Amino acid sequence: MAGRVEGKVALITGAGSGLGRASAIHLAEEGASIIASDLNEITAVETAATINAKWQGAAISAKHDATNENDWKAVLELAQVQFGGLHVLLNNAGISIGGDIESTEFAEWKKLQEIDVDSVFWGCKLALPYMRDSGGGSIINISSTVGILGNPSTLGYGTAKAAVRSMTKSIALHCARHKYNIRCNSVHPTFIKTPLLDRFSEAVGSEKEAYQTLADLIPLGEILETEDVTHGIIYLASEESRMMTGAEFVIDGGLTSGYMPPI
């Protein structure tokens, strides 16, 4: 069914690669126009340029710090002067660091929490009121099944994913409450085949060994393809999920269903 966010306005950040750039094209292709939106400049070109090379005119690019308020401004004024408003706002750009409470550096913490969870403090804020005034709409803060379950292998990562969950709940109620037509919820995926598992993969020594690894661990038996979650992510941009807010939309194969034993 083609033209599932036909007329929707999406700002999506960290559309420079992987998950980013996939919802990007897969929002565009169901009727958005899209302000991909990355702090690597050249890599959000490409996204936009990829999208306009099969929708004429549907992207724009812009280069974007998503943890300082100004581009926020900067990139959100952009979308309402090119395209007359916002609907979407897909929180999607963040890091990956491993380690344990003994292991983290206080740095690397302090990075975790500025661009995981203080990235979409911004954009939430920021994007309300451009949101508010264009009739309505849907903010997607990507989180992680790390955010529900606990791994003492990704302290810092999690607790910020779980700190996107926590606030994605306020923040619906919030929008309830004064009756702005906006929805927030988050999105938990497990491992995906994105650049965020090229660290473990050079830890394991090889990208098949290290898919495979990570497979075992899920009920289903397989990682994520970036489309396993950009399908879940049309689904709450898109009306289809007018009534679902404050919510949890996990995709992570049977993960945080609980231990499966061995047969």
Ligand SMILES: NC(=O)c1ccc[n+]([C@@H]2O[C@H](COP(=O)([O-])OP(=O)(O)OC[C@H]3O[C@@H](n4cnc5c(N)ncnc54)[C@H](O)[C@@H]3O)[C@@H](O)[C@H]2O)c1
The other form holds:
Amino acid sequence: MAGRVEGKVALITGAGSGLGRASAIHLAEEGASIIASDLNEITAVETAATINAKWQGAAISAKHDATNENDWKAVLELAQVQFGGLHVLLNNAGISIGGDIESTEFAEWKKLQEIDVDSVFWGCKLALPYMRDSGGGSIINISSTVGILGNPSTLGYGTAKAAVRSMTKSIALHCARHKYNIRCNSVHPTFIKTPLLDRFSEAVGSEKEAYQTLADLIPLGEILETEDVTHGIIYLASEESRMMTGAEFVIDGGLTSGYMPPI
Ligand SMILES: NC(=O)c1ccc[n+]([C@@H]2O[C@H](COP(=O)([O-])OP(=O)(O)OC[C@H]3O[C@@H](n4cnc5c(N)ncnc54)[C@H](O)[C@@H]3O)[C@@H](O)[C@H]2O)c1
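Swap state to the form predicted together with the ligand from the form predicted alone:
Full assembly next; the chain just shown is listed first.
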């Protein structure tokens, strides 16, 4: 049986860890050719090797700083030369730094905007012509529930993720207006079991305690496995979501639905 994204070429940023790695593997499993890119070249190579061990020749890796315009140009050319184009762009690379309005340093604020927002701007801007030449495709921007909800302790991160949410809608409407056949959606996961939560685990004392503390905030009582998100990414990457653009794909165990009163 053909995979759900059979024949598509997908570029994933931050593919060396966590959600990016899991997405790259899941997209390959569903038939896509993968460019696994990451600032950390070693981990990007590992992701591509994991995929090629199962699906020979399905993946290549690239060292790619997603904030760097020239790195973007190089990785998009790589996609063109190695796989003949680009259909799916997963803007996943990101960092998280906690802090409120009083504790956040300006340098931390700038770093968050650069890595979590500028990277998405460059990716969308520079990938667009490649995706048009490939007959269209799907851009998937990883935001967060903090791009929707307020949180006193994620001032810079939440602001960055809200910017990704808004940027996504603007790009979606631009592409629709020009009939590019390119869709653009944002994904809003709540806490996912990835190394991004390591610092919180260290602060709480153990990973187990940290995951439980966060799970207690979720109406469904659990935080996310990476697969809970990658199933949504496959849907957005595939033709199954052909009428979905500019949307906020929320995967949060009910977190943003409201609050549960004690009785
Ligand atoms: N883990 C969560 O709880 C959670 C929740 C909501 C959203 N997210 C978002 O999911 C995405 C993936 O995060 P994750 O949880 O897998 O984290 P992670 O730390 O496991 O992986 C992030 C990856 O991004 C890479 N990266 C960092 N800066 C980069 C740069 N400038 N250029 C290229 N790559 C860079 C890192 O090397 C790493 O491989 C992020 O956008 C994050 O904000 C995570």
